[in-house]
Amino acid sequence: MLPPPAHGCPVSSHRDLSAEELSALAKEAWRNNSRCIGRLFWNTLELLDARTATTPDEIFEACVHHLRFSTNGGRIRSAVTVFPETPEGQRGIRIHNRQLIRYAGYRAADGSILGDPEQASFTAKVIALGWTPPRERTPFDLLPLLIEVSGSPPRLYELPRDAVLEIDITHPDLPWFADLRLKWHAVPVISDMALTGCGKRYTAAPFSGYYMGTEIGSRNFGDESRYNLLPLIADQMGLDRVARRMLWKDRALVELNTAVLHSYREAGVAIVDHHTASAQFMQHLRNEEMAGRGVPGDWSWLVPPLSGSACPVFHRYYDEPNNGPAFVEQET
């Protein structure tokens, strides 16, 4: 049985949760996540209980285990690793990376960035703390983990290569795509949010599912503030980028997303397209309605960044977030 929202939780905040209770808490937190379109499968979330891990080395090993467990040879498993509870008023364990796997962004003197601009500040931070980037820098250099435990300075850890599955991006109809040497990783693992509920706060609780294609093709690759690949793709396609009415961005975006979905499926790595994910979310709405529950939702996050109005999630609004268990942002 799932615990009710935190304001009526029967679990005493003065005792530790059992593994079963903690699993139920994390599942409900996923179910309450207003930004997630993949909540149809909230009850499949698997708990990796790491509450005995207290040192940076132990925390790092648990993070690596999470990556290997979730990757599962491409048959992605949704999982959450929960580290020790943080007592009230204390800072607790922190994983400073936004996700366990992210690529470096190197800012040059002229302001240009090699790699992921979103990670430029974090990249500068870990370099200042002692991280040595590869001798030949690329747009896809794996960042180290930055782990902090109370009372000690943060420590850096390089991810083992065999814990990170990466996919080379090709296109089913455009051979030149392979020459762009694009790639992305198999598993998204949010690692800087806190899990809260039932009077508990876990400041380190990395959680993961599998990608929706637009997260990579439209946002990570397509956003101007990220890899900004649409002009390059359009030029390779021979599109006119002078006139906006030619919809060159839209046409490039479709092919970029097609390449991502094709590449993951060719590699045997789980991924979902935005039309399927939207249909699944509508099923989740029906399931929750039958269970007598509302569905919190952030419209701006649930509507895919490609062909939004062609997806059923576009054509309705959603409930406000509730006060139950949740994954919440926290200051680093």
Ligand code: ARG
Second form
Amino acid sequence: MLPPPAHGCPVSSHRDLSAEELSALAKEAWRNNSRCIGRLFWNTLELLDARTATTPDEIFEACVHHLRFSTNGGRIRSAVTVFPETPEGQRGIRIHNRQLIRYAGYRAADGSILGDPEQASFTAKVIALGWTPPRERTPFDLLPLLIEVSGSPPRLYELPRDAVLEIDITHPDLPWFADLRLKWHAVPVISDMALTGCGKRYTAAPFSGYYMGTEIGSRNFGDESRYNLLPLIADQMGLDRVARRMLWKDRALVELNTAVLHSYREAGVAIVDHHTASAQFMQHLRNEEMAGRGVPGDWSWLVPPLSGSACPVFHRYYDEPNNGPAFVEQET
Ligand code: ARG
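Alright, leaving the form predicted alone aside, put up the form predicted together with arginine.
Up next: the whole complex, starting with the chain shown before.
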């Protein structure tokens, strides 16, 4: 016997989903995402239905619309743009960028990298495909979108500057922070995962929320394999970097994260600190229990990368992922 269709799926998967069904599918995929600490708000996800977009130009336009819609002048709206579904066995529409907004990473001959090391191979790829970087390269150059529709070579598109809101990083009481000329973008939009469920697969379904501060302050800026800023911040703070036990990394992390949260707030751009996000996730656990559902969770992703044990999400374990609607990784 066949298993009953998942909640909200039509009995036959041979027809297109209605907008309501698609919206419910995407919300459920968010609710099922074991890595996400922001799931209290799963039901607020806005669907941008782009299932009539088929050419690279139309897909690019819909991506730009997604950026403007979700940015909303800083009052960020969680959203997913869904492009036409991919029939079984086909490659479908692909956005090659990991996120719609990312900064280039230029690898020099000596192996050093200007910009985001995470984007070094993608940057080399788009340059090989004909992208011309700005004349003056900086650590924060916007990468172009690389869009592929079935059967044709991918095409490059430059993002309009006014579709990308960025925040200059300053610190509430360390004035030298501004001189570092750090910045980051307002909206994270994951663009290379597939949305699956109800027997369907959408290989292009970029989705976005707003940031938790540690994603930027701890990981993007702090990781050794990313902008690796802890030694610089510690030196600016006048900390002795000889003895690990003096916790210079930890102290630098706190100031970096303080600066990120402060800057977004000053700029009127939505962001959440990890303590608030953890408390909200605990509320989500209670809500789901009340609704009679389990909460799939991945402890190593849910616990924030700063002061883990000071956050309630640290002090318990979570359910295994189920097999309902999901955002899944796919081969590029
Ligand atoms: N960690 C990723 C980044 O720093 C973003 C992942 C999605 N984050 C989110 N708040 N929805 O860009």
